[in-house]
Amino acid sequence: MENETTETRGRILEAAAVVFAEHGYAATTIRMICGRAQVNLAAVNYHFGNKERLYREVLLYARSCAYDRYPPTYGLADGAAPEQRLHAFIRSFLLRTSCDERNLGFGTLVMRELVEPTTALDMLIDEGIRIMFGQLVDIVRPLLGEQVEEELVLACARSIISQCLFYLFSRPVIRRMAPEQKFNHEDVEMITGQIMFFSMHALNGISESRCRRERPHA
């Protein structure tokens, strides 16, 4: 009996994923989710309550699968240097939002929700978004060198990010635009590259001018 509700749960969570990530908080109904995972009214009623409750629990769910299938360390030893786990730390952000089924829309779930915020918002921003970025900083200020200002490492790790999150929410145009980019795991690894390249050129350039102008005259 345990093992037939924990698997219903799992069914209704998965099953909702997909119809939120498809048609928004709005515009899904509990019926829209229960004919998805083939249970009555009932069941969500008694795992979740409601539709505000099951989305919450919908949207930490299927942060979890993400970020254990694609963890922002993607496998990194520890005491990698700060390059490898940028590098890490970008292609799993877009291994996470790109298109892959086992990640339940994740990617697209977090979009709405921060295009149509709902009461989940600051739970997501508390308990994952602050985090991660929290991560990325940490990332970036020793690649901008010793006594740098924080505020200059927050703009850098904002910068970063953004270009992450261009490929996400530019996806629709982007498809239109380039036909051929499905963003799968080939595609992810080329833009990986790109964010790469073009962050650490960047980060390189802030660090070389600020040692000159640190640099004593001669």
Given for the second form:
Number of protein chains: 2
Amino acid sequence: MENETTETRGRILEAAAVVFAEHGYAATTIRMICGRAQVNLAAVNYHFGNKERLYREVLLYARSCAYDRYPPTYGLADGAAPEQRLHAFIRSFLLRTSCDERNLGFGTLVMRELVEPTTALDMLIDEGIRIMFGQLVDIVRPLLGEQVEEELVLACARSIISQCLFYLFSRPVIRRMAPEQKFNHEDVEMITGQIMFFSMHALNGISESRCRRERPHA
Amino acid sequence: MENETTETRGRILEAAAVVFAEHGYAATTIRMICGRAQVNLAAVNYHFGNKERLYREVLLYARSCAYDRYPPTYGLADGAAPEQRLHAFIRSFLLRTSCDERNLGFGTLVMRELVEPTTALDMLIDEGIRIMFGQLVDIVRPLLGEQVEEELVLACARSIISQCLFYLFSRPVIRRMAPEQKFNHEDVEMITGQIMFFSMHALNGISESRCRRERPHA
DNA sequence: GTTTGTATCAAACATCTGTTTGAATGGCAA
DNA sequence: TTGCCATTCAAACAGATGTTTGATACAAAC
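Now show me the form predicted in complex with the DNA, since the one above was the form predicted alone.
Whole complex next, starting from this chain.
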């Protein structure tokens, strides 16, 4: 055909991302996807083999879309200070997993995969989550001062990433308890600020208390 | 029959909680539940009407079991200090949502409901989540010092509850990245300690920085 | 004993599911 | 043209799903 990947294949991929994100793997039917993509029912099995393989390709496709738009260094200058690097990490994470249509529901797809793991979760962990968390750990380490145990760095990194995940997982609740929250770019800036505010106070406090322990009554 | 609620009904309720927690609403079949409960296929529709009404009753049943075992004041003496109250809140939250079989998968059920809301989510929010969060806010407020804006209290409460939710949502990932973590009672104590460590440093830092702003150069 | 109402059961129901099939289409090289 | 190949399509497939049905069992009430 015209392209190496046919147009039909692309339409299925985009439609499937939206439908899988909205309903989850089990509740999504191939008929929903084909209806939205306006292609024949058999097209999914022709182009992707079966539903599960389509789902795996959707995960990879949505992830590459979201990461292309919002890489972990989004809006960050070279040689920035650790605090700025943390700010950029949190902000790009929130943007990448936000409901922005052009992310193709990446955040929601991963969220669902975490809650109801399929065989695709290992793929996501090995090729994405592990790297992402490692980057955060490298940002947090210098913020905790010198000679800090790695276990403490990991615990702090978990505390920080958990605050980012909160606004991913609790979106349905927040939407009902605080409908004014819209999760647009403006809200992301504010949420980034709140997470930074809380976390930097924690990191600075931990760092200081450890200095005092090293050199008491100084 | 012998009891006001028949034995069959109870068996279905317990079996359904486990199966719904394990597979989610859509992927759970009535045949799975009845097979596990060793009752006839028609028993679900006889005792509960249909699958959705059974699911709602399961949510309420699992919640009451989990809250009976681990109330928000679990292990807390009267008149305890705010910091101890926060410790008890975090610990009971983690225990209540842990994988302990006698919680009937309450944590997992709520987690799934958050990710894929049904009409039952409103019920959970109005009768549970809102109250739980309000209790946390009341614990956090005195820890931030006097005359602090309510919006800041809410943001800090969100930062704290998000760390607790992390160990609920990310369990599948943690299980694969750090298999030594078992989420038993011992691990809960350790995780509680880590969340307290990070959060108290944050709260103290925020509280102090605001005092300094009130009385500069004091 | 007869009736009544609750509870259980095997079987069937209509519908929806993912997948397959075989024919039709259309572009392209020989 | 002819043959070839990738692609699309309507139709059908077998199996699973939630739900219903009508028969049966059984204890209590009359």
